[in-house]
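As a starting point, one isolated chain is supplied in structure tokens, in the form predicted alone.
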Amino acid sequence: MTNHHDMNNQEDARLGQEVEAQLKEVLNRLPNVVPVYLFTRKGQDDAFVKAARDLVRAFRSLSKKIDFREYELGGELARKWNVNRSPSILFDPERFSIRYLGVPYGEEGRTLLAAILLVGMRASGLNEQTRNVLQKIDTPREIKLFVSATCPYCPDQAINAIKTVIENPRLFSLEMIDIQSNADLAERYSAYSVPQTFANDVLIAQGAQPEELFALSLEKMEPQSVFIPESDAQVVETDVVIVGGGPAGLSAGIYTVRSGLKTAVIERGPLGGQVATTPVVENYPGFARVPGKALVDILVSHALEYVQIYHGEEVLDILPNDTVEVITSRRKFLCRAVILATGATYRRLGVPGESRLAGRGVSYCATCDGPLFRGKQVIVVGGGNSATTEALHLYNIGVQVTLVHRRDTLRAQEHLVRNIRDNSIPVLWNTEVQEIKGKERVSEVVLYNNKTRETSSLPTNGVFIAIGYNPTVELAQKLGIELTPDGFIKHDSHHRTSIRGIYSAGDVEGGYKQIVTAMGQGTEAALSVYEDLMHPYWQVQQGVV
């Protein structure tokens, strides 16, 4: 009799075979051979080198289009291409200056595959707007991109950089630097948050960007947040526009399309919202424990079967009328209804040093930045589910972590509190962070005990802030939508806001900050939109049949 374990193994094996077959097909269709050269130090055979070698060999085994060779540092080719770190992977170095310092495993496996495919195509695939920006650059840019195997955003920024080099290899060069394999470089550049992008040793971006913003940052040599197209935006006509690609927005997109409404989902940042950076999601129905990024991948894949997603676009304005106009950083949408599923953002402490040292020891994402602090001392600020989950994740990857909470009890779920206690993670009760200190990076925090009224200093290498979220209501405020006293979007039982044709769903409405709650609200909002468009309640109220 076949047990469930065997069945699962068989299903995993079939899935692996299907993925391998698809990769072989894609790689074998490449029009050009891709030289991939691994440089290692003579006699070095540590875990990093072995992992890098195994990864590249695994890809080479899939296709003869990959020409893999290994060379030693100190050799003629290493001198020719100025390679001085082990392991280093170079992609077609005779044509492009694209290299990866370290091991592209975990999330960075996507970067390795993208580099092979793009180099094999020898075509950037950048859109016309991005190419127009890059054409304005007439002096070289040496790009350094700091990444981590646990960062879900890093491959997006890496792909931007790879495409840029392929677009103009004469002006652009790229080093992708794994912070775990090259901790000294991360230290030198104070790159304690990934992804971070430097051009000619100047910081031009923190976090992943749409390709147009990446190009604009590269041109201006400083971080850019808004890209306004120089040409007229493309007009998209649809029934519903959903602003936000988190659990609420994606669920709403599935159900509006299933109801027969043409729909566009617009998301300016990473798809999945906060879930994408949650280390482990517990008790999501159907999964006792599942990595947040894995859950997002499942949700996004499902949504893409139904709805068109416009990723990397920011909604700049919404003009409500019988036909609603939604103006984004790339185009204009004409629709009949809008669902605001804009979610919430990390809440900041607002203390001296927080903004200045952001990305230099101050972090809001343990999943992305935690690996750099292995063996180091950090604090996690907060006492709810987010803070305890972050603290446990850091503890489990080898970080010396202390919780700092302004109250005398934790507000997290009981099993999280129990895990904090069982793992002997220290908690500083009744304690508030008054200041974060450090010259180039975090070195200590000033703490205030609100019970004893004593002030003290605590040396630390990092501060992870997990004190909740602020609703993202800038668009709602611009529209004049009524908010609750707590600052969330006010809505009725059908998720209608105070402006006809504008609906809301998810964390931006307040209430329980749970994935299943947000998805349920997104579904309810979608069905309400369908009912209202089919049977306009305002016409019924006015006596129109």
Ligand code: NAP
Contents of the next structure:
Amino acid sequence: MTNHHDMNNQEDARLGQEVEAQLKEVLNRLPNVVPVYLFTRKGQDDAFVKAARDLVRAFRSLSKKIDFREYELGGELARKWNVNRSPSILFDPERFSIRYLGVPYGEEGRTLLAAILLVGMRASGLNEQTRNVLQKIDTPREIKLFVSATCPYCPDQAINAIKTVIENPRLFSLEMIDIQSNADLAERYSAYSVPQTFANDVLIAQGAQPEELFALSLEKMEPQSVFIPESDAQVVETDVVIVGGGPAGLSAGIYTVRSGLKTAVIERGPLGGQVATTPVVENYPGFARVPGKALVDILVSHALEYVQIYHGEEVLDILPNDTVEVITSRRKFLCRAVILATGATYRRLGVPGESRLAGRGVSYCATCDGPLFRGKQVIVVGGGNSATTEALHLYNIGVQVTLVHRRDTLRAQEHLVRNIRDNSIPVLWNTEVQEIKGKERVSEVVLYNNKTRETSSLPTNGVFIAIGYNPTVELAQKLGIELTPDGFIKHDSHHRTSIRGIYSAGDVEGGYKQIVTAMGQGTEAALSVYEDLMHPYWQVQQGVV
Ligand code: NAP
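What I would like now is the form predicted together with the ligand, since the data block earlier showed the form predicted alone; can you produce it?
The complete assembly is shown below, putting the previous chain first.
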């Protein structure tokens, strides 16, 4: 008799075979053979080298389109291409200067696959606006991109950089640097947050960017946050536009399309919202424990069966009318209703040193940056579900963590509070961070005990800030939508906002801010949109129908 476990294993194996078959097909269809050269130090046979070799071999075994070779450092080819780190992986080095230093495992598997596919295509696939920006650059740019296996944002930025090199191999070169196997380089560049991008050793970006912003940062040689397109936007006609690709937006999309409404989801950053960077989710019914990123992948693939997702595109303006115009950084959408599911962004402490040392020991994402602090001493600031979840995650991966909370009780779920206690994670109660200090990177924090009124200094390598989120309401404000006194979008029980045709869903509405509640709100908003388009309530109110 087959039990559940066997059935699951069989299902996994079947899925695995299916993915492998698809991968083989994609690789075999590549128009060009992709030389992939692994360089290792003679005699070095550690876990990094073994993992790198096994990974590339696994890909090679799938298709003859991958011409995999291994060389040693110090040899003729290593000298020719100036390779001096082990392991290093070079992709078609006669044509492109694209290399990966370290082992592309975990999230970085996506980067490895993208590098092989893009190099095999020899076409960047960048959009016209991005190519226009890159064409303005006329001096070389050596790009260094720091990445880690546990960072879900990193492959997006890596893909931007790979495409850029393919677009103009004469001017652009790329080193993707896995911080785990190149801790010394991360240290030298003070890259304590990933992804982090340098061009000619100048920091040009922290975090993943839409491709146009990446190109613009590369052109301007400093971080850019807004891209205004130069050409007339192309027009997309649809029924519903959903702004935001987190649990609320994606759930809403599944429901609007299933109601028969054509829908576009627009997301400027990584899909999945905050869940993508939540280490482990333990309260999503049906999954006892699931990494946030895995949950996002499942959700995004499900949503993609229905909606079209416009990723890396920013909504700049919404002009409400009978036909609503949604203007983004790339085009214009004409639709009948908009759902704002813009979520929330990290709240900042607002203390001296915080912004100067962001990415230099100050972090808002323990999943992304935690591995950099293994064996080191960090503090987590906050006393809610996020702070406790992050503290536990850091503790579990071997970081020495202290929780710093401004009151004498945590506001987290009892289960999390118990875990903090059971693992003897130290908590500094009634303590506020007054200043974050450090020259190149964080070295200490100034703490203030609001009970004893004493100020003290605590040496630390990192400060993880998890003090809640501010709703992302810039668009809503620009539109003149009414907000609640707490700054969230004001809405009725149908998720209608104060402007007809514009709805809200998820964390931007305030409330419980759970993944399942956001999904529920997204679903309700979608169903309301459908009902309102079928039976326009404003016409009923005006006595038209
Ligand atoms: P939160 O629940 O709003 O808690 C924020 C914490 O940071 C509070 O302890 C607050 O202190 C502290 N804080 C706020 N501003 C501060 C400042 N300027 N200086 C020092 N401390 C400050 O935020 P969250 O933990 O990020 O969670 C956000 C939402 O997501 C919540 O609704 C939460 O339930 C949800 N979430 C759920 C889970 C889960 O269910 N496992 C996991 C993550 C997030 P006080 O306590 O003194 O106000």
